[in-house]
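Just one chain follows, in the form predicted on its own, and it is written as C-alpha cells.
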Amino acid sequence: MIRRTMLVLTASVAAFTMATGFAVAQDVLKLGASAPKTGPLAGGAAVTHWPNIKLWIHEVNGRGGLKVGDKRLKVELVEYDDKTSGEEAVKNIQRLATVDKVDFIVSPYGTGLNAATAPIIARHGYPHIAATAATDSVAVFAKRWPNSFWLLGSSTQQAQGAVAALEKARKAGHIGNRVAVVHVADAFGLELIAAGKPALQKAGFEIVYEANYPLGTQDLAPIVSQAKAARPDAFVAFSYPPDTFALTEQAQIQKLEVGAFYVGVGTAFPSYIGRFKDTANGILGIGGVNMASKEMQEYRRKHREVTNAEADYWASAMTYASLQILEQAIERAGTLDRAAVIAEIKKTPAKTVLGELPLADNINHRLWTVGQWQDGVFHGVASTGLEGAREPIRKPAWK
C-alpha cells in the first residue's frame, strides 16, 4: 500500500509538472561539504573550517535564506568527513553530486585536498572557491580549472611576507643581518624555503644555519640547540602546528634569544596563545588581521557568540569570506546555474570581512602574509595590498 501510494503521488506531481510546464519549487539550499573530522588536519579543520560554515549557514537561515531570484532558500548541509585522505575526500565530492546532488560545495580544507579534488569538482561544474590552499600553483591549477578560485596566495608570498617583516625589524633596529631558517620536509615546506631563501639572501640577511626535518618529527630540540649555536639574531621555521607549536617550546626552554622569532601555520590559532600565553608576545607566524576593521570586530563578535570558540586570526576569517564570496554571486546571477555563478565570480569582487577581494584572474591577490602576537592579538603585520598592518615589534626574551 505505502509503495503503490508513493507510485500515485510521483505520477501526480508529474502529470501536474507537465500539464502546467512548472516544476515543483525548491525551498532549500542543499550545500554539500567534505573536510577532516578525523586524521592529521582534524584539529586545523575544527578551528578553521567547521566552524564557519556553522557561522555561515546561522546567519543565512537567521535572515529567512539565501535570496535566488524572488525565492529565499533556506541553506541545508549535508557533510562528510574526509579523514585527511584525498582519496576518502575524492569520495565524498562524487557522493555529493550524484548521489546527495547537492547545488554547491564548500571547498575542502588544506592543500592537498583542495589539489586531489579540483579535477571532480570541476567535471560537476561547481565552483570551487579554495579557501585554505597557499602553493606556487595557483596560477597553474586557476588556468587548469577555470571554475577554481584561489584565495589564500601562493608559497613564493607566504615566504616573501616572512623575509618583508624581517626587513622591517632589521631597519628598525630589532635584529641584525644573521639568520637561522629551518623547515619540515614535505610539499609544504619545501615550497617556502625555495622561494624563502633567496628572499633572504637577495634582501641582504646571512643564513647562518639552515635543516629539515621529516613530517611527523616529535624531537626538535635538537633543531633548536645547533640553530642557538649558531648565534642568529632572527630564527625562521616554515612549519606546521605540531612543529610550530614544539619549536616555540623549545625556544623557551633552551633561551634561544632573537629579536624575531617566526613560526608556520598554527602560530595564529586561538590555541597557540592559549598555550603560551604572554610568552607568545613578539612571535610572527603566517597569517593576521586588520582588527582596528570594524568588520572583523563584527566577524569575530559573532563566530564567538554562535560556534562558542575563538576564530583564528588567519585562514577562519578567509573560510567565511568564500562562503560570502559564494553567497553575493548566486544572488547576483539570481539562479543556482552553476555556471552563471562563477561567471559572477569572475565578474564582480565581492564584500567581505576581509575587504573587497577581486578575483578576475581566479585568484587573490589581496591577503595577509605575516602577522604578530602583540598584547594578545595577532595583529597582520606584512600583506598584498591590504590595509591595516602594524609595525612589528622586538620579540621580548623569554619569560
Second form
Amino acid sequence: MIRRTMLVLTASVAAFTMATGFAVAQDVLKLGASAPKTGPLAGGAAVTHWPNIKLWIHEVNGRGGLKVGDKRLKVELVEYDDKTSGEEAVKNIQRLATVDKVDFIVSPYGTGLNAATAPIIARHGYPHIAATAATDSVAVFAKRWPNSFWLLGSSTQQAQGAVAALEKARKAGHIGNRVAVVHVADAFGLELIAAGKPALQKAGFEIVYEANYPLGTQDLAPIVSQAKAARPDAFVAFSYPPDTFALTEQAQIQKLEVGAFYVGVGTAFPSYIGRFKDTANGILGIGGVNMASKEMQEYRRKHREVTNAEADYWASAMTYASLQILEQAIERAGTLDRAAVIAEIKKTPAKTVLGELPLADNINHRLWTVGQWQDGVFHGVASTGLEGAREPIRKPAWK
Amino acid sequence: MTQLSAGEIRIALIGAAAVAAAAMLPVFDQGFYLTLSLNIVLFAALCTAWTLFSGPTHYISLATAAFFGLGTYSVALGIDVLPFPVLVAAGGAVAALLAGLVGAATLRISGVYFVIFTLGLAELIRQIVSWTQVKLGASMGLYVFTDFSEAHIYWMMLALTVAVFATGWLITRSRLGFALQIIGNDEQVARHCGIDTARLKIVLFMISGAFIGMAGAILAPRYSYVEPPAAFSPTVSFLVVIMALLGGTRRLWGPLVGVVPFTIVMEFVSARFPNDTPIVIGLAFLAIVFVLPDGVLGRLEQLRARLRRSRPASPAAVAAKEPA
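With the form predicted on its own already on screen, would you show the form predicted together with the partner chain?
Below, the chain from earlier opens the complete complex, with every other chain and molecule after it.
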C-alpha cells in the first residue's frame, strides 16, 4: 500500500516537474542583469538600478507577460553582482550569454561598467540600452557599437543645462554675474568643467573662484570657505554623491549665501531630501522630473508600492524607460530575434514614463539636465527637448 | 646546477603539457569558461609574480594595484601611437622603474611599515595620475579600442604566466636565488655572508613589479574605457595577497593551487548567492583560516609527508623532497 502511494507520489512529482519544465522552456523570457551589489557603486545601484528592474518585471508579469507574436512570455530574472569591477562585469555578461543563455540583458550600471561590457554585449548581439552612463563619449560609443543606445546624455549637455538654469535665475533677478565653480577631479567632473567653463563665459558670467578636489576628499570646508571669500552670486559644484552631500553641509554650516546653489550627482537622490529636509528647498542639481505628467506620477507611485522605496529624480525613470524601450521593441518586432529588436528600437520611438524617446542615431536627446528642490519635489527646470520645465526659485537663506 | 635533473625535466614536460592544454581552451569555448579561465590565468600571473618577491623575502606588498594600473595606463595613453607589444614592454618598464624607486626608499624598512607604505602607494599613484590629467586638461577617461578578442588576451596572459614561471625557476637556479634563500632564512646571516641584501631585494621587487605591470597592460584592451579608480583599484592588491597566501608562498607553484580553487569557489558563490556574496565569502574565509592555516600548499605537503611515513623511506623519496 505504502509502496503504491509512494509510486503515485513519485510519478506525480515527475509529471509535475516535467510539466513545469516544459512551461519554462516555452513561456518564459529570460532576462539577465549584472550590476553592482557590492563595491563603490553599490549604493547608487541599490537606489537607481535594481528597484526599477524589479518594478518592471512586476508590471510586465502582472499584465500576463510580454506579448511576443501570439504568445505571452513571463519575464524571469537572472541576476549577478559585478562587484563594481570591470573583470567581474565582463565575466557576468559572458555567463549570462553563454551559460544561462538569456534572451535579453539589462544594461550594467554607470559609465565605466557600461563601456567595459559594451564590446562583449555587442559580440553576442544583444541590444544594449545604457540608462546610467552620462559622458561625452556617448557619440563615440554609439558609433562603435551599433547595438548600443545611450539614454542619459552627455556631460556637455549637463554642463550647458546648468548654465542655462543660471541664466534663467539671472533673468529673474536672483543672481548677478559672479559665479564660483568647483569640480571633482575625475572623468565626470573634468568633462563637465571643460564644457561648463566656456558656456559660463559665453553667457557673460564672471568666474570669481575655481577649484577642484580629488575623488574621495573628506574635508571640503576649505573649498567652501574660499568660495565664500570670493563673494559669489551663484555656487556651482560638478560633484559626486559623497561630496555633493559634504558641500551642501559645509555651505549650510558656513552660511554661504547665494541666489543659486547647484551641486551635481546625488542631489536628486531621495536620501538628499531625507538628510537636508526643508533646507534643500531651492537647491539645484543634476536631474529633474516633470511631476505634472500623469505617467510620471503613476510611475513614482508604483515604484513606492512595489519596491518600498522612493525613486530618485534623475536616472531612476530613465532606467525604467530603458526597460520600456526594450519591452515595446520586442512586442513590435513580435520575436526574440535580437537584431530585429535592435532595428525596431531605432525605427520607432518608444512611449516611456519620460514621454517619447526617439533613438534613430542611438542617442537620446530628450532629457532633464537640471532640477530644483521645490517643496520636497525635485522639479525639472532645464531640459533638452522635454516639456514641463518649471521656473527656478531663488535659493532662500540657509537655516 | 647547470645540468637538468630527471625530476626537473619531468616537471618541465608536465608543465608544457598543461600549458598546451590550456592554450587549446579557446578552441572549445569562446564564452563564459574562456572568460573565467582568463581571470584565473590573470591571477595566476599576478600571484606568482607577487610571490617572486614576497615569497622569499616575507615582505607583504600591497603595491600590486600601483604596478597593474601603470601597465594599464601605459597602454591607454599610447594605444593610438605605438604597437601593442611595445606598450606591454613599456608598461613593464614603467612598473619596474617605480618598483626600483620605491624599493630603494623603503626596502630598508620592514614588517608592517612596508605593508602600509605599499598600500598608500597605489592611492598615491592614482592621485598623481588624476592630478596630471587635470593639469594637462586631458580627458580623464581614455579609450582602448583594439581588435583583440577574449581569446587573444587569454593567450597573451597565458604566455606572460609561462614567462613568470620560467623567470621564477631561473632565479631559483641562479646565485640570486641562492642568496634569497639565505635572506629568507635569516637576513642578519645573509648580511654577514657579504650579501648586499638591500640591492637584491630591490632587483627582485623590480622583476616582480614589471610582470604585474605587463599583466595590467595586457588586460587594458578588455576595459575599453580606462579611468583611474578602475585601473588602480585596491581590491586587486588584496585579492592577490589572499590568493597567494591561500596557496602558499614557499614554492613557485604555491599561488597556483590557491588561485584556481579560490576563483572557482568565488565564482560559484557569486553565481548562487548574488545577494549574499559578502556573507558567504566571509564564512569561506573563516573556514579557510581554520581548515588550511598553512595554505593549500602546506596541507598538500602535510598529506605527502603522511603518505611517506606510512611507507618505508626510500632514497628516491628523499630525492623527491628537493624543491621543484
